Structures are given as structure tokens and as C-alpha cells.
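In C-alpha cells, the next block holds one chain alone, the form predicted alone.
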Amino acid sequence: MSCQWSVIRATRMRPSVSCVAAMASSLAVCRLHMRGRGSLVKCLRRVDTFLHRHTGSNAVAAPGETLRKDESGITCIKKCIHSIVEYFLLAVEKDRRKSLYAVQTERQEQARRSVLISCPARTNEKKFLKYLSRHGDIKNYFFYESYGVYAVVEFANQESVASLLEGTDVPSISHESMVPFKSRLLSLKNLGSVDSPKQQLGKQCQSQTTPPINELIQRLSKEESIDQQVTSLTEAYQLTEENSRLRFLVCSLLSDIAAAYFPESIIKPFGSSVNGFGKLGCDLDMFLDLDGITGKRANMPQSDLSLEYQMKRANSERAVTQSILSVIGECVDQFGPGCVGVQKILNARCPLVRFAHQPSGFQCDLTANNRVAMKSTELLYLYGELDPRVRCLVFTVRCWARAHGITSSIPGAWITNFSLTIMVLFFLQKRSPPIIPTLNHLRDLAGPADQSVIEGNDCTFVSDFSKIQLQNNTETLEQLLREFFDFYATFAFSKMSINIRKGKEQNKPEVAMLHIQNPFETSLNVSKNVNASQLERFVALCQESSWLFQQSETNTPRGGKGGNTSTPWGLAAILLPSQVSGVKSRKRRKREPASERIKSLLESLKSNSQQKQKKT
């Protein structure tokens, strides 16, 4: 409070424009050397919103005296702040930005100095500290729980991982039954007495799940705005930091397997679980990476004679894929521990190991000479950084789809988070001005450096951030959720498809309910499987949604008495279960634009209206 008091009593003082552009400035030279970046920021963030709810008070009282309100000193503190805050997070954000190679490269590092260890339920969080810290530094830990209690523990050098693995035991029970396979997978014995409940854990398991929907719609309905409930629902789905380690280690650990064959080959996670808008609970998707394998490490003198490895011959690159993850997969069932139900699907499309790995409760996909994906993985986790809307509109509309069973998690006629996702872009592309540029213009700016074809596809794009230069477009969160179910309820799905390359509509090259063209292999349509009910259900959704939004009654927060509970509103009101179902024509959504659902939720709310003006 002692910031907020200092800004109201600043109010005197009357900022000049000059005031606001000199402090905006003064933060930006000294953010690289400012340290605490994150307290700042929250600072920031509260003294905002305090003006923001303050401003239309009569007056603001401090302790000890009273303060009159003036209006104009109050604006200019607000716009100053207004500055500060937007300037100081953009160039927040300038200097966090990665490329997805550093990321990779980063978390591996980290992974490859981690171990995983199964505790038992009551373990004594110092004691187990103290234990791993004969073997060197621990840089980060954190636990969680699948199927038990289980730690992540990074050490500052791979040298203390070696050391702790030189001091651990096998197994000692039936031990002619264990197959003599080490991992970094590992379990703590406690060899004492049982520690009382005070000495147990005293850090938190982190949580790997989202929320319950129920929950979610609580959550968000106590959020004072739309922009609020949509970063609140973001940040309750996106990967948390412990939940993204995980994952890295988790491919580590498989790498280890991989390594007995491919010394050189490295696992790495592709997909949802690095490209940004993975939720927590996402499946693991893998890649064998076999491009290092490489030769003539050594400098060795010119000579007129080599020498070449001897290496078996197969019918096509497929067949050489297939084979080597029906090797991999047949290790990870026999050898992997904790890894169960392996399942070889070897015949599909892009052929695959399946498995749950019980120690972290992913399900995962194992693939191999994938490169096309980790190409759009890689494009969608740029985009994801340009402008954080973006992150965030996806997980919305992900979420507003799963809440009314238009995405499943069975494979089926529905529509794909991916799918999903390519039209939230395309959406972002044709506003006006766009905020995301298109593949192509991405691709005109690319350099040497970037330049990549796969099998015939042109998956080049730019890979450097200071070179892509995005429009000013200032629309809030709560517009662009508006704007998006109004241009995906009347968008001309009959007759045209979605192109984010070229970012705007063009004439469906083929028969298809829902077409949708893959950003790289641009003969493909990845939304091929949707069916006409489904489709039709979508674009009545967005027309509900559309509709609720331009409702009063359920667009305004509407709190209870102490904050406890809350009526939904807004994104809370159209997560709520809807009534639309078999929809047969567009003509017949435009007579019932709105579902018994929403009828009763607004009588609801107009009941319990008149009820309080009575009792006043």
C-alpha cells in the first residue's frame, strides 16, 4: 500500500508529457541493471489497477489526512503509470525473448543435470536435501505427485549427477529378477525412524493438472474484467516452469535408452509441450533426433585414403524409420522403467511408439524423421512470442471448445486443438491492422541461415525477432474474443479455406466441411476429419457466444456479498453448459440466436435484481 499512498499523494504534483516520456525512458535505460524485475512489475500492475478503480471516487483518504479529488492530476497519473507500465513490459518481454533453439538448448542442459526420485510419503524434506548435497550443489528441485510422491532435483554440474549414481544401490529384493538397466530414475529408502509429520515436506507438490472446469468458472467469475478472467484462465492452463522441466527430463531419461544404440541421438519434446500453448495434462509428444550422428569429429591430416562407417542398407527412409523405433520401443517396454503399455503403431502415416510413463503421468508419442512437425512447432512458438494476446486467445478459445465438447481427446470427427489454433492466427491476421504477420511475409524476411526444405515443402521463416516489425494494433482481450466468434459465425466455410501463408481466404481447392490448409505441407488439409454436425455446432457456439457477450446482464461483473461468490459473467458465462445441439441450417440458428441456457441464466439474473430492490 505504501506505493499506491505515494502515487495518490504524486497526484498534486500534475505531471507534464514531458514527465510521462522521461520516466517511460529513464525505466527502459536502467531495466537491464534493475534487479527484481518481477516485484517491480507487480508494483506496477497494483498501482494501475488501484487509479484504475479510484478514479471515479469523490475522494481518496490517506492515513492522517484527507485528499481532495483532482480530476486532471489523477488522469495524468494514470497515463503516466499507463506508460510506464506498457513500456517497462515490452521491453520486459524484448529481453526474455528466445529463440526456440536457446530454449531447447537450455532445458536440456538442465534436464541432463536432474534426476527423478521417488520419495516416500513422509520424508523429511532437509534430511533428503542434505543427502544429495554430499554429491554437489543443488541448483533447483521441486516435487510433485503421479502414482506417489516424486522429486526433480537439478544439480549445478553433471559431475554431482555421476557421483550421486556412483553411490546408489540396486535393488536387493529379487534382485535375479530385475533387468540391470540404470536410469536417472530412482527411489529413496528410508532406512530410520519414520519422521514425525512436522519434519515432512514443507515445499508444495506442484500441481500437473488444470483446474476443474467448475472451478475454473469460480475462478474467473470473481475477475473485475474480461481482459483479467482471460489471463486468469491462461495462466491456470498454460505449462507451469516445473511441469516444462519435467518434460525435458522425461526425454533425457529416454535419450539414456536411445544412447545404447545412437550414442549420438538426442530426444527432444515437440509439439504443445514447447510450442507455447500446451495445457497442463497435454500429452508428450518426442523426437528421435538422429541428425548428429555425424563423422570425422577429428582433425586429422590430408591423406589420399578414409575411412567410412559400414552401415546396413534399407528399401526407403520410411522403412529405415519404422525400424529403428521398433527397436527403440521394444527397449523402452522391456527396459524403460516406469514406462508401460508400449504400444508400436508403426503403419500409420507418420509411424510411432505409444507409452504412459507412470513416474511423471505422460502419455507419450515417440517419433522418428519428423521434421516437418518440429518446423510447425517452431512457428507456432514464434508467434506465441510476438505478442502475448496470442497465447492467450488460443487458450481461451481451446478451452471455451472443450467446455462445450466441440475438441475431444478421442481421436474422431472433431475439431483439432491445432486446427483450433490456425484459425485463431488466421483471425489475428485480418484484423485491421494485423497483429501477426503472415508465413509468407515471415518467409521474405528469413536469411541464409533459415532457409529449409523438407521433402519438397517450403518450411522456411524467419528465426530472428528483431527483425519482424508488428503493426500497432492496441485492441484489448475482451475485443479480439468478441471479434473472433463474430467472424467465425458468419465466416463463408462452405466455400472458402483458411490460409495462414497467404492470411487471407481463397476458394476451397478440394470437398471438405472444414478446410484448413497446413502451413508447410500446403497440399494437406488438417482439418479433413470434421464432419458437417460438427461443424455446424461450432458456428452455432459462436453465434451464442456472440450473442451472450452483447448482453448486459451477464457482460457485467456481478459479485456477491463479501466477494465469496460470484454470478458467471462474461468468459465465465459462455464456459457454462450450452443447449445447442442438432442444429440443421443456418436460417434456423438466426430465429433462436440464444439457447434455453442463456434465457434462464438472464431471468436468473433479473429475479435475483428485483429480489435485492425489494429488500432495499
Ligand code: CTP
The other form holds:
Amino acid sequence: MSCQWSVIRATRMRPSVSCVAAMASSLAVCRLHMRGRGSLVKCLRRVDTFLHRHTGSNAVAAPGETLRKDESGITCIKKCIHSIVEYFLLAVEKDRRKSLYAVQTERQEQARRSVLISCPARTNEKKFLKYLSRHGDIKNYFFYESYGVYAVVEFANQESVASLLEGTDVPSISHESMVPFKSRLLSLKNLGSVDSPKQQLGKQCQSQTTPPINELIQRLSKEESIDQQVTSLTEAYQLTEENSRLRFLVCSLLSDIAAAYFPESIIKPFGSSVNGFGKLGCDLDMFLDLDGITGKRANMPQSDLSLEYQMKRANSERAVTQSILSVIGECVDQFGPGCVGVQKILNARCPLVRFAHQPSGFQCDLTANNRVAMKSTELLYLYGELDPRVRCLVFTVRCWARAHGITSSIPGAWITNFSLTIMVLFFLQKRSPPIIPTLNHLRDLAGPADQSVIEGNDCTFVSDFSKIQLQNNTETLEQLLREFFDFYATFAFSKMSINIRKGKEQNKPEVAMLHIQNPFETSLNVSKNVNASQLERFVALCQESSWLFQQSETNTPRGGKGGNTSTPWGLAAILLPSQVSGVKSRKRRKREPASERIKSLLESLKSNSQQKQKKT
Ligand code: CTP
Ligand code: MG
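Having seen the form predicted alone, can you show the form predicted in complex with cytidine-5'-triphosphate?
Whole complex next, starting from this chain.
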């Protein structure tokens, strides 16, 4: 996927007829260089941002809005172009809204036609592709780096994969023994001559990680509005097309292992890998779906007789899940190429097998029979698709929380990303008018095909986007971010529970520091683990960020245009190390003024960039 921004970025001029012409040509350039829907959306957003910056106009004329007589011609043209961009954005966004089920089916099918190949860095790309094409057409491919260079290659047909595997050798190592388990994880051996550095693969590698926080702060500081900072953060953090493909491919490779016992099973990703809120580098939550194993008879003539499988019985469904995961976990450990550090955590509330998949760099959690979590994944996906502000705000709050150590990758008494996401959704339900509907409303809109009861829990909600009418809330990302901090800085955590089913806080049903009702298993609290000090830190940081946002020195973009280091401001300023860690309330806080903190970060950014320059 590529989209060239050179024309857009290079053209900096005051609003004029030539500017309008440049905008129009930018649109044309976008169209010419674009491949894929994701790029189209990005292109249009950039053009919109461009218009915003260069015309100084916030308002986007609604399609069909009549233009006032006293407006100058240039304003009319600007509004027209805004309208066209907006129209295309809406059309593309609407068209993009596939159900999670449809997205998953497409990706799973793509993954089955794909192989993962470890390549020596000196591999010549052309030669490599020509070699693979002997087995059939290649539909898509990309390279990435993780303990060496890897290629994900998607063939147009599954037969090509079979042919490729048939022509693949078993390694011949004399002093070691191999587990003879064949998978679609392969190694390329290059017996030919070494290629010139120009032809080597390292440069084409896709980044699979987010930028370090200091780099992100620098990048955000150069943006011209807080809205743009939020969008820029989301772009830097969200999963890329390639990373999503890789996640589905890893699930598909593991499905092949599970298929040795359960040929009709499938391993599916859930959680942030697919709910739209995943950040590059997030863990890969997977579940072994055994629902394909049904007892239904094929269409046979009616008879009084029938046959059924004899199956081993166990004491409970939990016991079945534990034994299946134990066996699959053992296979992953003993036979799974690239799977290391396998831990079976079978006595957890939700039994799981945890391991690292080295070739992809993913930390994996494999569960089974976890259909409620799949439903909450679908729900989060739906909320994220309803309004682009939802994802932007969730990414920003998650990044802010991580920057201040409110969340952690190590399990503990911290607030989790899942809890934070629900807190953002709840806040958006509480806006006036609400930005997203309550879960009860989504349940009321559900059709017969949406009915779902899992283990006695009502998991019904509408899946057809067109049935959901949103209210007209026009708040900007900047306003929402400020309000988010204000909202939770003063929320009555001691008495109230957060409830996205009702979209209203409820009296806490049990003693817990932070109570967030699980959307489907309504008797459970998703943040049961959070202790008093973690909640206090969260509240103190909300207070601090809210306060910082009220300071003019934080609110205004300062300096740094044209690539120089800029003073952190807006969102960048609230990502700076906080002074309130461990402090219980704002009143008792002794803090440096924000300007001092900003100054000291600026110094560290400068010295970093000077060190870099010295090295190069
Ligand atoms: N989940 C749940 N109840 C919980 C915790 C998790 O239903 N108490 C489900 C959610 O669907 C969640 C998924 O399990 O998205 C995976 O959990 P986790 O990995 O903790 O959260 P993610 O949303 O994947 O976020 P992260 O990026 O931190 O992994
Ligand atoms: Mg996860």
C-alpha cells in the first residue's frame, strides 16, 4: 500500500486560486498513487488537513449546503472542495464498515494462502519472488524484521502453497535431531552468489513497532492542533495492514497444529489484535474455536437408525477446556516451530497457554471455549467503527496511561487496557448528545440473527451498522480529551460503578476500588484487580492532565516548524513524565511548573538529537 504525499507536503502557500488548484491536483495525485481503501481514507484525511491548515477554516460545509451570496468566490471554492472531500470520506468510511465476522473470514482465508519465510538479509528480492512464482501467482508480500528478516508471501491459490511445501526440503543437520513436524514456517537457503548491498532486503522492511515515546513527543510537538496530534498518535500506534496479516498468519500456523487432533477446529484472534484498538506490539490473544465440530448428519435418506460418535466424557466444560489446552500446549511446546517459553496456565479463571512466537515477535495467549470474550471483541470493534473519534480517543488515553505507568504489560494491580477502553466508551456515552449508544440500545436494535446467549449471558446486540442512528455531536478531539480528564478527575469512584450497558453510573454492587461492569458477564467486575494506590494515581494524573490543558503554555503550538525540535505542547506536553506519581491529591502536590518540565524535556530531546548527529 502506498500513497505519495510529496505534492501535498511540498505545497505551502496562502489561500489563493493557485492554492485551490494545488488542492485539486493533490486530490488527483492521491487518486493516482493510491492502492487500497485504507490509503484512500488516509489520502482524503490528509487533503482535509491540508485544506484546514492552508485555508484556516474549521468548518466543513455539509454536502448540499447553500452558499451565502456575500461569500467571495474563493471561499465558495474552498467550501466546495471541503464538501467533496467530506463526501468521499463519508462514502469510503461507510463502505469500509464490514462486520468483524466478514473481516475475520477474509483474513483467515488470506492467511491459509500464505507462508512465512525467514530470509538471509542478502537475499535479492526479484530472484526470491521469481523462485516462489514457480508455484503460482503471488498476490501480496512484504518483509519485516524480527530476529532476522522474514517475508510474508500470500499466493493467489492455496494449491500454490501445497506445491511450494512439496518442493521444500527437510533440513539435513547431522549432529542434531529434528522433530519432523512440517509447517508453513520456512527458511530460505541461498546457495548462490552474494548480492550487492543495494539489492539486499533490510531496507524494505516494514516496522512492526511503535516509535519510542520521546520520538512520538517530538513528532506530536510539530503538529499544529491538538486534533492533529491525536490523529497523528493514532496513525503511529494502530496496527498496520501488514501487522494484521501477520497476526492472522500466526493463528493459521497454530491452527495447523490443533488440526492434528481437531481437524474442524480453527484458531481465531480476539481482543486488541482485531477489535480496532490494537497498538503495534500488543499481545496476540487467540482462541481455539471448536464450534465447527457439530454432530449434524449429512443429507442422508431418512431412517429409524442413526449413528453417533462415542466421545470421552469429562466432569465439566472447564475440565474439557483444560485438557484440550494442556495437550495443544504440549504440542506447541514440543513441535511448534518458533514457539518458545510455553507456559500452561490452566487454573486461571480463563485457562490459557502463554508463549512467544519468535518469528513474529508476538507474545501469544491461547485460550479455548472463550466465546464471551469474542463477543466483547465484536462489541468493541462495532463501537470503534461507529465514529472515528472513538478509536482516536482510546489510542490517546491508552498511550497516555502507558507513558505514565498506569498500565503495564506485567499482570498486577494496574488498570488494564480493556478497562481503560470501557472507561472511554462510557465517557462517550455520557456526552451530550451521546457520541455512541448504550449496549442496551444496541441490544434493542438486534434482529433474530443477532440473538446470542452464551453460558446464560445475554450477548445479543445489533450487527447491522445501518440500523444504528447516531446523534449529532460535533465535539472535537481536543474538547473530548480535556473533558475525559475532567470527567474522571471528579468521578465518584468510591460509590459508583461504570456501566456501558446502561450508559449510566450505578451504585457499586460490591466492594472494589474500581468497579467496571463486564458488558456481558454482568456479575463480574473487569477491574477487580485494581488497588487503591493505582486508582489514586489514575485520578491524580487525570487531575494533572486536566490542569495542564487549562494552561495557555500547554495549549499553544510553539516553534519548531520545518523539522527543528519543537517545544512539547498540547498532547505532547501531557505525555511528559509526571510529577504526581505516588502523590495522593492535587492539593498536597508540590510540582514544578509545567514550563520547567517542558524545558527539561526539550533539553533531553536536544541532547538526544545531538548525540544521534554525532553518531552519523
Ligand atoms: N476480556 C474480557 N474481560 C476481561 C479481560 C479481557 O472480556 N476482564 C476480553 C476482552 O475482549 C479483551 C480480550 O479479552 O479485549 C483480551 O484481553 P486483554 O489482552 O487483557 O486486552 P486487550 O483488549 O487485548 O488489550 P491489550 O492490547 O492490552 O492486550
Ligand atoms: Mg490483548
